[in-house]
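In C-alpha cells, the next block holds one chain alone, the form predicted alone.
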Amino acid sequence: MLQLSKSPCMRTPATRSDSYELCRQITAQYAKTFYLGTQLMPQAKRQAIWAIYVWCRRTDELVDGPMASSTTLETLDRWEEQLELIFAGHPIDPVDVALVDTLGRFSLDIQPFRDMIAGQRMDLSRNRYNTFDDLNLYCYRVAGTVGLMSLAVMGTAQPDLSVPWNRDQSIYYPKEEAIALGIANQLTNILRDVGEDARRGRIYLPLDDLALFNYTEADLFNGIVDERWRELMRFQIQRARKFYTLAEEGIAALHPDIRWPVWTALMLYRQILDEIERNEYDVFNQRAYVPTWKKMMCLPVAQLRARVL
C-alpha cells in the first residue's frame, strides 16, 4: 500500500542495495517483459532502470490502485514535494534510497518526473479524450516521459574522435524517439485494457475516431466485436506501429551497451499488437500477451539489430 509521509524524516531505513534489491522484486514481479528486458543492461544502468519503474508504478497507483478511490489533487500536490525531497537526496521510503542513488549517478532532470504526476491529475478529472491530440499529451505525460528519464540512463553513442571526419560531429540525443516509444507502449497499453477500462467507466479511444467508425461509447461498454469495431483497431493499430517506427529511428544513437535490451523491449511490447490481431480484435473478453516462447525468438533477432542497424 502506497501512503505518503508529511515528514521529510525516512520511515524505514534501508541500505542501498536492499533498496535496489526491492526495486529488482516489484519491477520482476509487476513488469515480467519489461524486466526482461532490463537483464540485458549492464547493472548499473538496470539497477537506475528499476529504480525509475518503482517511482513511476508508484505514482501511477495513485491513482489506479487499490488506495485509487482517496487519492485527490492535493495527494498528488504531496506526492510532487516528496519526490522535491527525494531530488534534494531526502528519502522517504526504502525504495526512494535507490532512487537518491540514481539521481547521483546519472544527470536526470526532475521535469518528466513533474510532467507524469500532471498526467496522474489528467486520470482524475477526465475519463473521455475527444481528440487524439488530446490523447497524445494524456500518453506523453504519462509515458514518454518514462523515455525521457530512461534516456538520461541509457546514454547516447560518442562519435570516435580518433577518426578525422567525426572530430566535428556532434553527439545526436534521441529525444523524440525515446518519448516516441513511452508513447507507442502506452498507446499499446490501451489497446490492450480496452475493456478492463471500460468496466471502470474509462475511454482512452479518442471519441472523435468512435465516431470516424460508426462506433457508440455504448457498443463500447457493451463489448460488441464487429466490422465497425476491427476497423477502428486496425485504425489505432496502425497509428501504435507509426510510433514504434518512429522509435526506432533512435536505437543507433543510444550508448552500444544498451541497444538490445531497447531493441528487445520494443520488439517484445509492439508484440502485443500482434496478439490483438490474432485475437481478432476481441479485446474485451481476450488479454492480449506474448508468450514466453515467442519473447526468447526475440533476443537473436533483437540483438542482430543492436549490431547492424
Ligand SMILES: Nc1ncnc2c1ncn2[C@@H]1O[C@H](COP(=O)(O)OP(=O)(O)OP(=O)(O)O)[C@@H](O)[C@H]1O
Second form
Amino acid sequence: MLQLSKSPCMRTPATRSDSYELCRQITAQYAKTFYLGTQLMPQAKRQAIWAIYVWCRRTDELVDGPMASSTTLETLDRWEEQLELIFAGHPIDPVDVALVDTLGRFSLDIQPFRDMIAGQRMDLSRNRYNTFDDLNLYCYRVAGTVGLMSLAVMGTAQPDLSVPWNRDQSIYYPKEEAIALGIANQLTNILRDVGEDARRGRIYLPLDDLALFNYTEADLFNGIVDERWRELMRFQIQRARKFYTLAEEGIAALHPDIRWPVWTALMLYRQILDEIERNEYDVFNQRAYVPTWKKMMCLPVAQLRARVL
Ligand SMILES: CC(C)=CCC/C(C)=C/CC/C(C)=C/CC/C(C)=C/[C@@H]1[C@@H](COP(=O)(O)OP(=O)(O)O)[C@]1(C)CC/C=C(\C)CC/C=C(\C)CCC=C(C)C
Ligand SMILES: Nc1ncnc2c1ncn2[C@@H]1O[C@H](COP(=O)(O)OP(=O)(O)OP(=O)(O)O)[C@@H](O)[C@H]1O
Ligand SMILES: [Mn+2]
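Form predicted in complex with the named molecule structure, per the form predicted alone context:
Okay, now the whole complex, with that chain kicking things off.
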C-alpha cells in the first residue's frame, strides 16, 4: 500500500473521501502515538495531518522499508518529480488525492517536502555522522520538516483585535519551536533504535560524542552497556530534552484548538526517554516503549497544560 506507482502517468480515480480514509487507516496502523494526537484535532486539520503523515511515511519507507535495497538516488529523483506533480494539482497514487486536497485548504510550502527527500538522500549515501552539527542537519531534514508542515496546517493563535494595543502586533509564528519538536522526536527515535540501527551497520550518534566518552564503534556493535555507555546516553538524553523544552515554549503561540494534541504528542514521545532510563540505557536488548496506561495518563495532563500554559 505504501509503495511507489510504477508509472508516473498512472492517474487515479480515488475520491477525496476514500483517499482521506486510506490515509487515516495507514496513520492508525503505523503510528499509534501520532494517531492518538490527531484524534484530538478538529476534523479538517486532522485529515490534513493524515495526508501529510502518509506522504512522510512513504518517503521514509523508500530508504527504511522492505523495498529499501532497490532504492537509489534516481528513485528519490522520481519521488521528487511526483511531489512536484502533487503540488501542481496532479495526484498519481490514490493517497495523493488527499494531499492535493490538503494543499488547496492550507498554505503549505513545498520546500520542507523537498528537504525531507534530501534527508533520505543523506541516509542513502552515509551511515556515520562525525559531529552533532552533521546530525542536526539530518534531523532537520527528516523530522524538523515535519514540524514545519504540521505548523502550516495547525495554525497560530490570532491576536485579540478588539484590544487596541494588539492592533499592530504581528502574530508570532513558532517556526524554530516546531522544528525543535521534530528534532527532539528524531533524537529520541535514534536513541531508542541504537541497537536496531547498529544491526544495519548504521550509527547516528555523533562519532565525536562516542570519542568524548571513550566508547568505540566496536563497543557499540557488541552492545556493551557499561558506565561509559551510560554516561554517553545521559548526555544524549539531556540534549534531546533541551529540544523538547524549546518546543514547549512555542505551543502557547499555536491555535488554541491544536495545543492539546501537540502537548499530547510531545509528552508521549518524550516519555520514551524516561523508559530508556528505566531500562538503564540498555537499548540493545530491549525496545523502550510507553505502555498504553501511561499514554492514557498523559491525556488529562496535556489538556491542563494546553489550557493554562
Ligand atoms: C500530532 C501531530 C501533529 C503529528 C504529526 C504527524 C506527522 C505528519 C508525522 C510524520 C512522521 C513521519 C513518518 C516522518 C518521516 C521521517 C520519520 C520516520 C521521522 C520520525 C518520526 C517517528 O516516527 P515513528 O516513531 O513511527 O518512527 P519509526 O519509523 O517507527 O522508527 C520522527 C521521529 C519525526 C516526527 C516529527 C514530528 C511528528 C514533528 C512534530 C512537530 C510538530 C507537530 C510541530 C509542533 C509545533 C510547535 C510550535 C511545538
Ligand atoms: N507495547 C509494545 N510491546 C511490544 N512490542 C511493541 C510495542 N510497541 C511497539 N512494539 C513493536 O515495535 C514496532 C514499532 O513500534 P513503535 O513504537 O514505533 O510503534 P508505532 O505503532 O510506530 O507507534 P509510535 O507512533 O509510538 O512510534 C511495532 O510494530 C511492534 O512490533
Ligand atoms: Mn513507529
